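For reference, the chain that follows is the form predicted alone, supplied as structure tokens.
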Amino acid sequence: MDLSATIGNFKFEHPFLNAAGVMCQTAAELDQVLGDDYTGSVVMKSATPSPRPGNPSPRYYELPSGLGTINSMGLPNEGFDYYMDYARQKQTKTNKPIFFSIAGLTHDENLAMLHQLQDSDFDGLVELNLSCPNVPGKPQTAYDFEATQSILTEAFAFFKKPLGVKLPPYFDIVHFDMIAKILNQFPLAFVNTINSVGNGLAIDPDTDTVVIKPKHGFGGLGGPMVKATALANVNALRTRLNPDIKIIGTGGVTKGRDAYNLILAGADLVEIGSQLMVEGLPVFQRVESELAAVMQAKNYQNLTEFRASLKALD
């Protein structure tokens, strides 16, 4: 059975990646994900120009009954240079493409990091994260359509390497139309959808307090509770984006059927975030095995046979 996928000239022998923010901050964590036999790649932590400690703890919480997770990490990362050094060392030692994710806190920071990447010998894929919901005082760029158009226009004026964007979830049909109209103007390699559902709130029943400290308890939601939103965003964008813009589906994957559904809705690759935090690296082998079982039951031999073939009711 062939579970490989492609983005541009990059081939992924396995369709699964870590979601940026999970097991990807340090070189040791990145090595574990990159070295796992069931990952197609590694996505590095979204980098800012300088190292950041992130928000105060507790900033991550697993909700009861397997509902999912809530977090307000605040982009803790080791800084752009750290990840550039890592990528340079590893890209000559692995057959797996590497995703370099960046999330500047300002328009100019993002452009400056893109300039550095363009001028470097990095030869993987670059993800421009326009969707971090957990930095106090900083809005999500991708909800500002004018700002999104502006930064992509400036970026593609000089950036020639494979570039994609990480998007937040959209909840209105007209917003799918608006963001797709913008994205289709640019030679994007991929779109990654969705980031966590921003600004949820969870309460501890024993203490009547919020469960995380930053932002008075408001944080990004992940895990099973966001699965339907992820599917909707993948499918809505797949039916609107140019066919050469690939889609990475992220959100709510805990089992093989979840991954199958994202691919059926239009995803080329699938990222696992919350369940990777909960279960650790074995999640990749388990979910891939379960995906293969679903495909075998339906007599599919590769992902292209059912990708983006979701049917509507007559």
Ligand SMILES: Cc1cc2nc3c(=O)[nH]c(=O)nc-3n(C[C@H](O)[C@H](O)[C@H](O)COP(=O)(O)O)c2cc1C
Contents of the next structure:
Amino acid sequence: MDLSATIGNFKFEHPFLNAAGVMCQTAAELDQVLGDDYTGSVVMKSATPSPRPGNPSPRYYELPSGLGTINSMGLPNEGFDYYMDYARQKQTKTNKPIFFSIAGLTHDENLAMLHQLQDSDFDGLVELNLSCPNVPGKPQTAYDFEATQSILTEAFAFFKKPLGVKLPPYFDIVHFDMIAKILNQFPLAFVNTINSVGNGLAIDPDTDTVVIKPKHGFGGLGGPMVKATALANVNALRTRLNPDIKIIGTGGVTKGRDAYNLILAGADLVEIGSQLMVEGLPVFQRVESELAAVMQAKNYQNLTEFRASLKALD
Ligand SMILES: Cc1cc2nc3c(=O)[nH]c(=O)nc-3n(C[C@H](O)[C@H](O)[C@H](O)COP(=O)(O)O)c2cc1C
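Can you swap the form predicted alone for the form predicted together with this ligand?
Up next: the whole complex, starting with the chain shown before.
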């Protein structure tokens, strides 16, 4: 069975990646994901120009009954140069295409990091995380359609390497139409959907308190509780985006059938975040073999045979 996938000229022998922010902050963690026999590659922690310690702990929490996770990490990362050094060192030693995620805290920080990437010999894929603050008092960039249009216009004026965007979930059909209309104006290599479902709240029944410290307990949700939202976003974007914009499906994957569903809805590659936190590296082998079993039962030999073939009811 062939489980390989492509984005542009990049080939992935396995369709699974870690989701940005999970097991990818330090070189030791990145090595583990990159070196695993069942990953297509690694996505590095979203970088800011300088290193950041992130928010005070507890800043990540696993909800009971396998519902999923809530976090407000505050972008802890080792800084742009650290990830640039890591990627440049590894890219000569691996044929897995490395993803460089950037998350500037301002428009100008994003453009500055894109300039550095353009001028470097980094030869992987760049993911611009648009689920980040933009201007105080304004929503995150991807919920500000004007800001999204403007950063992409400025970026593509000089950026010539393969570039994709990481999007938050959208919940309104008009918003799917609006974001797709913007994205379709640009030669994007891929769109990654979804980032965490923003600003959930969980309560500890023993203490009647919130479960994470930053933002009075508000945090991004991941895992099974966001699965239907991720599936809807992949499907809504696949049916609206130009066919040469590939899709990375992220959100709620804990088993092979979840990955199968995302691919059926249009995903080219699939990322695992919360469940990688919960289960660790063995998740990749397990989910891949479960995906292969679903495909075998349906007599599929490769992912293209069923990708984006989800049907509506008559
Ligand atoms: C602890 C943690 C840290 C995260 N950090 C980032 C990040 O730095 N950049 C990013 O684009 N997404 C980040 N995410 C979001 C994930 O990449 C993913 O989009 C989201 O969790 C949904 O996938 P899941 O349901 O498999 O967890 C983070 C998620 C978690 C749980």
